[in-house]
Partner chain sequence: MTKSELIARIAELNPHLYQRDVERIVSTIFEEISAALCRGDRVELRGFGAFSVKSRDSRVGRNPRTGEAVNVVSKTVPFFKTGKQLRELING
Amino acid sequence: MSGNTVTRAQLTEAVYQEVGLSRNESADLVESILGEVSNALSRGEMVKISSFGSFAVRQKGQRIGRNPKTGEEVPILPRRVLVFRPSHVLKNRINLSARKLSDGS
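Could you put down the structure of only this chain, in the form predicted alone?
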């Protein structure tokens, strides 16, 4: 996978290469997984993926914000936000990759 962004098409291609399903079956599998994760989060459930991390929806209350241009106070309405917490395995893998890059390996 190349570039700075991983797309659905690249995930589908990776599943096709690794698992050996047809391209259509790989696309269906990726869509099904992403759909299930999205549905669970929209129901307010936590999604945990072992050795990767967990996704959760958190409720934020109303607060007062400030317009940076005018300095005017503005109410920020309550909302739900998506939170991702990486696993220690993922953190270690990212840090190991960063060390290899900085060492020139």
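Okay, that was the form predicted alone. Show me the form predicted in complex with its partner chain next.
Nothing else is written out below except the one chain.
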């Protein structure tokens, strides 16, 4: 595993290389895309990106949790959580590359 971290900067650079826009506008578009995905999720909508995966919001009920340090019981309030389900295409791709990476080293 290479252990590098990809951030907005690299996504912006990729968009900049791919389409003939300025770096600034590329950065704004990356932000705007993440923003639109976030907005849809905050409305409780599911976001499906083919051959990548889907993001869905799940409602969790209240349950009793425990502070692991003090052993004290605390209620965990009902909340909404985001779950990402990778597509089979992405899972297969990652596994194929992982096998190649480990064969190479």
